[in-house]
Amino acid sequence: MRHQLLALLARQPAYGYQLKQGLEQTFGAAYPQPNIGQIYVTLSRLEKSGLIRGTEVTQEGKPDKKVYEITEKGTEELAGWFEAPTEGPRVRDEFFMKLILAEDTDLADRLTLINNQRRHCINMMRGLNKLAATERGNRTSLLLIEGAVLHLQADLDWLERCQEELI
């Protein structure tokens, strides 16, 4: 979340619900619900940092609230995160350790293994396609809905592939 705020704060100044609101319209619902309290936390450790500041502002009538922006070190910092690449393919695939640590154990049938995987691949895809549904007008969300629905369609076809080799 520390980037998410940082790319949030190169924009403009913000206050923590400010950042909260600011992920939730760039993201719609396809994005996990940001909470307010993991904000506030996170933008505590990144002042801490070095990476913004935070200046308190008088409200009237109101409690104070800290409005942030992003320091020189911050802005480098979230530069750094814009140019390194995303890590790639997951070689370290937890189902597939369960699928080759199953055998012999008397413990799990690997086709019963693949196949649970499959329905519940199945079953988010499902529940992507509505959540889809939803976001017509948010085309942030659409793309990320895309990308989620497309690896699950490769998951698929890993899975089909595994039957092939391993039962």
Second form
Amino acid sequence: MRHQLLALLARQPAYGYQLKQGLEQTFGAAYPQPNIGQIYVTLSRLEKSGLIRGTEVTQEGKPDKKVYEITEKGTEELAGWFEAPTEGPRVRDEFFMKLILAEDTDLADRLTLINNQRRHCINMMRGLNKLAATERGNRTSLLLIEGAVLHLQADLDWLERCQEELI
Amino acid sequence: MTGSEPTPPPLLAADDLVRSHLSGSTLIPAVRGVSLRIDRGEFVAVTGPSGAGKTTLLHLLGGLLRPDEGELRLDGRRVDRLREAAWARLRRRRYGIVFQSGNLLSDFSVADNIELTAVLAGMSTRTARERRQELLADLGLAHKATAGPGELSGGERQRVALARALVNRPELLLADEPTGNLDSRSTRDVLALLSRYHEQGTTIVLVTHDARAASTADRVVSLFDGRIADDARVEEPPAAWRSATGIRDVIDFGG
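Right, the form predicted on its own is done, so what does the form predicted in complex with its partner chain look like?
Every chain and every other molecule in the complex is listed next, the one we just looked at coming first.
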């Protein structure tokens, strides 16, 4: 959740509760939402690592609350996250977060994200082709590779849909 | 300038090509300003959603459509204003083209469809037969030589169309979705054949939706809404991919 919160803070400083609302508004019901406790725990870790800075704000008749803003170090961390191709079996989840959160951060644009992810998928596909060539004759192995090929094809088709809808 | 060789012009150079289609009384832009250089020996895949202009671009590159605007050069020479007869000669001598439809001659056998193309281009009947036999064997269709196009499945027709496009050993192969109707195994045969021709020097432009086909190329051009959205080299996979552990990047084994 670190990068989601950093991305929201890259748009503007916010309180913990505003970040929870921000995530809910950005992703809607389809994406599992963190509870407020997880958000405060993550914020305090981010602050300890120097990626965000919290300032106490006094409120009349209520306990003080903290407003958080992203630091230069945090901005660098976030830019690196946007730039890196998204690895792993949960490609779609994390990539989708980047795609949605990139807006208004000035750190990444959506077309570049889609292009980089497409390149990444095609390079992986190239790897699978090579692997299939070395595994010729091993049916089990070829079936597994074919499964991976179909997953990648689905990711690429979905990237096209993202491009059609968002660009 | 001290003896440095002038850079040869690219095999194909498109500059700002524009082409619209008439639909009823409205002009629908299909290609909206595409500039593309294809060097001799390159294998380029053109991908993109349907309606992105892929087929129109391929037809422009093969002279089957004329651009409304822009220029096309073959070996540095303007060809976008050539007459149809000149284009037909050019295609016969230098191009191999595979259409999505396959469009084979329905009154001729598979063997004749392929050999006729070669003989019309000046090949001896004997060489044409040898080449035809070789190509059909490579594509797993040796047993279909005497069949008529009507007796073939969609995937078989596509492979025959590919054999016909390759029989003259063209310098430049333009192929529109040649793996579109194929099962996994036939796709593999077709991609292996394309790779072999590419290694022997054939320049290939492949329009495809199939990521496996696209990743066989060494460059992928992504079209979107009639324009180029991305143009990237396909990278060789990192060493880790040579072992099966690389699959973990795509499939979650849950372990």
